[in-house]
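What follows is one chain in structure tokens, specifically the form predicted alone.
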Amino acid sequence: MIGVVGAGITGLSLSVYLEERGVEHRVLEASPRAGGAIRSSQVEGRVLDHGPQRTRATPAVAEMVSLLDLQDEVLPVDRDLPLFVYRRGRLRRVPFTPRELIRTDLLSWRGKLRLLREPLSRGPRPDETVAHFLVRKFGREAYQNLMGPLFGGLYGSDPADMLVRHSLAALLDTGEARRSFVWAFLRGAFNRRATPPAISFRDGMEAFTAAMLERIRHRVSLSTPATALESDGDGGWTLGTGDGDTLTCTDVVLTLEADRAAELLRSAAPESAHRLDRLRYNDLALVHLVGDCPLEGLGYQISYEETFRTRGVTWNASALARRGVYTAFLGGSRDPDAVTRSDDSLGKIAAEEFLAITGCSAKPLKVSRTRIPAWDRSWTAMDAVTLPPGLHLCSNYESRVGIPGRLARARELADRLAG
């Protein structure tokens, strides 16, 4: 018996893969709902996502969509929709091709010429931050107006507090990027038509996790927290549950957030539990705006030169045909105090800044909050996390973030557990 603790997307997808491989298992979830940070709702007839707004149809995602028979529910995003960064009074288009890079007004000619020095620079240094690395490789202008906002937006973090070896190493080790980012870019390595398309689902991203739950519902116990984890003295593990039951397992997989995983590991792996407690998370507020706006694109990020509190806005209205819906993100490590404000205050800030940036009036429809792993300097604590045989961490703080990364990691672990 495999015990899986947590029914977010990692726990659910791991369960689906284990079920496909005929492995006996059970999933324990403390809350009355599954899906974790992936949550969707309808407000005034509009679909809102309170976590990830979309994902990419990588091979792992496409395989899961097919396995769940969700092909007819997929909403594809037009590959050619522009992405913008707001800088000095205008939304400026992010370049994805050499021609666009030459013509972009996000960078001055001096900033563009500075990029040509990148192939002559060395790779990342030990314990170098992402910000220092990007400035050294591409220049401060490219960092502040392009790479910083786009990369930092993935984590809600400040690249000045993120180490390359934790958060950027995988990208640096792919294809022609090992030699030079600029060389790879000029050769079309970052052509959006060569990458998996972005997608969502008609009823929101929660349709994905809801379909997973439906497939393995008989394996999942909701409102059933795991309250204790002890060795059974025979090479296995015993999970105590909130309903007073016990589950004897050969292996236990913790898909929980780091602090909750640490609570369960206090007895079995006290030093690793202490290290997991050190991992920082970023709190984000999502303000869903609604407005009749003539905007076409994926959305925008904000240049680091600007003082707006909004980190960026996803244009679900044009990207996903969600009538009039725009999702603004506030908070994160660069503005941690933002999420302490009331919903009304956050809604007002988001609407006023959206008007200032786009010239379009929109009203707040809903405010929600979430938190995501920061992948900042606190991640050095993960370097010495080791668990006894039979215990496994499988979550977005120990391997690649994002839905594609979670599915790939869950499939890899399912193969090992089934083997």
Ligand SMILES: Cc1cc2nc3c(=O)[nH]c(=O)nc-3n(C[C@H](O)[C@H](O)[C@H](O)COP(=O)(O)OP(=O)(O)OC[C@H]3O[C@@H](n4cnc5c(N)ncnc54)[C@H](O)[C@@H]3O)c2cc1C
Contents of the next structure:
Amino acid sequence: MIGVVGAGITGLSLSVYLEERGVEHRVLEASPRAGGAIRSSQVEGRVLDHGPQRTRATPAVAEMVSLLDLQDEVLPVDRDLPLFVYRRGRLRRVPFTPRELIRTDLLSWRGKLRLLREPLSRGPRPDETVAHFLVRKFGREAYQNLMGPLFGGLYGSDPADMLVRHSLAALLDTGEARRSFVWAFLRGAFNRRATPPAISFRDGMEAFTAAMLERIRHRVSLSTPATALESDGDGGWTLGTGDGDTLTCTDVVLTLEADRAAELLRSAAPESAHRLDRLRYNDLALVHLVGDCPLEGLGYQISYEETFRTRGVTWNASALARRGVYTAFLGGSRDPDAVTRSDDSLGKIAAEEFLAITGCSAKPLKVSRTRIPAWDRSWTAMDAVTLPPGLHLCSNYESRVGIPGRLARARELADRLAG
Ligand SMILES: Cc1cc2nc3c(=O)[nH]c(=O)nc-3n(C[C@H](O)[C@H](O)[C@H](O)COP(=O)(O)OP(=O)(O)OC[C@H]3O[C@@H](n4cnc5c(N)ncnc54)[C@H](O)[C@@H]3O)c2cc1C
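Please could you give me the other form, the form predicted in complex with the ligand, since above is the form predicted alone?
And the full complex, kicking off with our chain again.
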């Protein structure tokens, strides 16, 4: 018996893969709903996502979509839609091809020429920050207006507090980028036609996790937190649940957030529990705005030269045909106090800044809050996290944050546990 703690997309997909491989298992979820960070709702007839707005249809995602027979529910995002960064009074197009790089007004000619020196610069130094590395490689202008906002936006983090070896190393080690980013860019590696398209689902991203839950419903206990984890004295593990039950397992997979995993590991692996407790999460506020706006694109991030509180806005209206919906992200490590404001105040800030940036009036429809692993310097604590045999971490703080990475990691672990 395998015990899986947590029914976010990692726990649910792991369960689907284990079921496929005929492995006996049970999933415990503390909340009355499955899906974790992936949550969708309908307000005034509009579909809103309160976590990820879309994902890339990598082979792992596409395979899961077809396994769940969800093809008819998929909403593809047009690959040609532009992405923008707001800088000095205007939204400016992010370049994805050499031609677009020459034409973009996001960077000055001096900034563009500075990029070309990148192949001559050295690779990352031990313990170099992402900000330092990107400025050294591409120049300050490209960092502040392009790489910083786009990369930091993925985690809600400040690249000045992220270490290359935690958050960028995997990307640096892939394909053409190993030699040089600019070289890879000129050879078309960042052309969006060469990468899997982005998708969502007709009823929002939660349709994905809801379909996983439906597939393995008999394996999942909702409203059932794991409250204790002890060795059974015979090489296995006993999971205690909130309702007083116990589950004896050969292996236990922890897919829950780092601080929650730390609570469970207090007696089984005290030193690692202490380390997991040190990992920081970024608090984010999402403000869904509704407006009748003539905007065509994926959305925008904001240049680090600007002083807006909004970090970025996803244009669900044009990217996913969601009537008039725009999702503004506030907070994160560059503005950690934002989330402590009232819903009214956050809604007002988001709407005023959206008007200032796009010239379009939109009203707040819904405000929600969530958190995401920061992948910042605090990840140094992960260097010495080791668990006793039979215990496994499988979560967005120990491997990739994005949904494609979550599925790939769950499948790899299912293969190992089945083997
Ligand atoms: C705002 C935001 C935007 C994002 N955007 C994107 C994007 O555009 N594209 C993309 O690919 N990815 C995106 N991500 C990342 C991705 O959505 C997450 O990394 C992923 O959904 C995390 O899933 P998980 O199952 O690993 O963890 P979680 O979803 O956190 O699930 C953990 C589960 O464990 C449960 N739990 C906690 N304690 C216990 C306990 N004691 N017992 C039992 N259960 C417990 C929780 O209730 C929860 O359901 C985004 C994330 C956020 C927050």
